[in-house]
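The chain below stands alone and is given as C-alpha cells, in the form predicted on its own.
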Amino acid sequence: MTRRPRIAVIGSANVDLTTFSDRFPRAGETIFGQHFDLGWGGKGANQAVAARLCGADVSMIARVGDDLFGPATIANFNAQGIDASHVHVVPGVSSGVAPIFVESNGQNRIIVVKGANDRLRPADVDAAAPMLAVADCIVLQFEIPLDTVFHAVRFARRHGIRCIVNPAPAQAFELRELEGVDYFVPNETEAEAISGMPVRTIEDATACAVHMVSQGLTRVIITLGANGALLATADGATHIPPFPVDARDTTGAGDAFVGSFAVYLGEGLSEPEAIARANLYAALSTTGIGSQKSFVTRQRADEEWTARAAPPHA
C-alpha cells in the first residue's frame, strides 16, 4: 500500500463569493447575474483540500478573522479531515474574501481582499516547527506576506523538506529569496508578470521556464490551462499534454493542480506522471462549480486516469 504523504500548507483561507453572468459588466454598468454561490476558498485552503481529497495527511497554517467566516472556516478544515491546530482567529480583523465573477464560457476574474491572511507572520511558521519538521512537503502561495513565504522556504531548506511555491497572485520579488525551492509553479499570467516574457504559446512557455531556471530556480512548472503543463529543469523542458473536458468553471483549477501534484509526487511517482495526473485532476475540477466544491475524490481521479488513455509525454 502506498504511504500517505504528509503535506503542510502555509497559506491563505478565504471565503469565495462567486457570481455567474453571461458577460462581465463594463465600467459604470450594472447587469443581472444568473447565479450566486458562497464557498470556501483561498489558494492555501484550496490546495490543502485538494491534497486531502487525493489521500494525503494534511496540516494547515493560516489566519482567519473574528467575523462570521473565521470560525466557520476552521470548522470546514476539521470537516475535511485537515489538521487546523495552527489556524487561529485574529481579533479585530476580517477574514479573507474573494469576490469571483464567472462568464458563461467558464473564464473568471477574481479580486482578493486578504484580511487576516496578511497577519500570518514568520513567527507563526516557527510556532508550527514541530509539525512542519515531519512533513514530506511544504506548499506555499503568495496570498500571505512574502516575508512569511521566504521564511518558510528557508525552514524547508534547512530541514531538507520538499517545497513547492505557487506564486499566485504574481508579485514583484527577488528570485534569490526562493533559492532551494524544489518546484516553482506559476500559470501563464503569473509567469509573464514575473519574467517579463510573453507566455501565449507552448513555445513561449518553454522559453520562459528555461529562462527562470537559468536565473537559479531548480524546477519550473508552468500550468497552461487547456494546454496542459510545461516542466523545465537544468536538463531541458518537457510539455505534459492536457486531458480535454467540457469546462464549466475554471476557478480553483490551478490550486487543484498544485495540491494533487504534491500528493502524487509524495507517493513516489515520476515527475512526468505526477504532472500528468495533476493535469487530469485539475481538468476534472473545471467540470464543477466553485473551488473546493468542484474538487473530485481520489477514487474518481483514479477511475478517470484508468478510463482515459494517458497522453504520451513529449
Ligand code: RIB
Second form
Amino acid sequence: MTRRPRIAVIGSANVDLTTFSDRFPRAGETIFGQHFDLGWGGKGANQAVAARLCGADVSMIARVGDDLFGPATIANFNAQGIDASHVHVVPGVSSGVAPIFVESNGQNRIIVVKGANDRLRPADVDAAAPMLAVADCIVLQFEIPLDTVFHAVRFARRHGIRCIVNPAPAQAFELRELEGVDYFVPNETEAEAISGMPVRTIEDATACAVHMVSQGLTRVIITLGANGALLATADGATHIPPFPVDARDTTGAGDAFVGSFAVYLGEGLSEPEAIARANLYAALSTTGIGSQKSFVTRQRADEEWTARAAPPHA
Ligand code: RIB
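Okay, that was the form predicted on its own. Show me the form predicted together with the named molecule next.
Expanding to the full complex; the earlier chain stays at the top.
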C-alpha cells in the first residue's frame, strides 16, 4: 500500500476576488468584466488543499483576520480535512485578500493584501514544533514574513525534514538563508526576479536553474506554465514536458504543482515521475476557474495520468 505522507504547510490564507474580462483596463479607463468569482486562496492554503486532495495528511500553520473571512477560512480547512489547530484569528487585523484579474487566455494578474498573513511569526513555528517534528515535509512560500520562512527552514534542517520553498511572490533575500532546503520551486517570473537572468525559453530556464544550483541551492525546479518544468541539480538539468490542456484560469496552478509534488515525492515516486505528475495536476487545475475550487481529486488525477502518461512521461 502507498505510504500516506504527512505534510505541514506554513503559509498564507487569502480570499480571492476574481474578475474575468476580455482585457485589462488601461490607466483611467473603466471596462465591463464578464464574470466574478469569490473563492478560497492564498498560496499556502492552496498548496495545503492540493496536498490534501492528493491524499496526504495535512496540517496548516497560518493566521487569519477577525473579519467575516477569518473564521470561514478555518471552517474551510476543517471541511477539507486539514488540521487547522495552528490557524488562529489575529484581533484587529483583516484577513489576507487577493483581487485577481483574468484575461480570456487564462492569464492572471494578482495583487495580494497580506493582512493577518503578515502576523505569522517565528514564535508561531516554535509553538507548532511538536506537530512539525513528525511531518515528512514542510512546505513554505513567501506570502508570510521572510524571517518566519527562514526560521522554519532552519527547523526543518535541524530535524532532517524535507523542505520545499516556493519563493512566491518574489522578493529580495539572501540565498544563504535557504541553505539545506531540498527543493526551491519558483515560476519563470520569480526565477527572473531572484536571479536577474531572463527566463523566456527552456534554454533560459536551464541556464537560470543551473546558476541557482551553483549559488548553493540543492535542487531547483522552475515551473514553466504551458512548457512544463525544469529540474536542475548538481548532476545537471532535465526538462519535464507539459500535458496540453485548454486553460481557462491559471490562478493557483503553481500551488497545485507544489502541493501535489510534495505528496508524490512523499509517496516515494521517483523525482521525474513526481514532477511529471505534478505538471499534470497543475495543468488540470487550469481547466477550471478559481484557485482551490479548480483543484481535482486524486482519483481524477490518477485517471488522467493513466490515460495520458504514454511516453515520454511513462
Ligand atoms: O497562487 C495563487 C494565489 O496567489 C491566489 O490564491 C492568491 O490568493 C495569491 O495568494
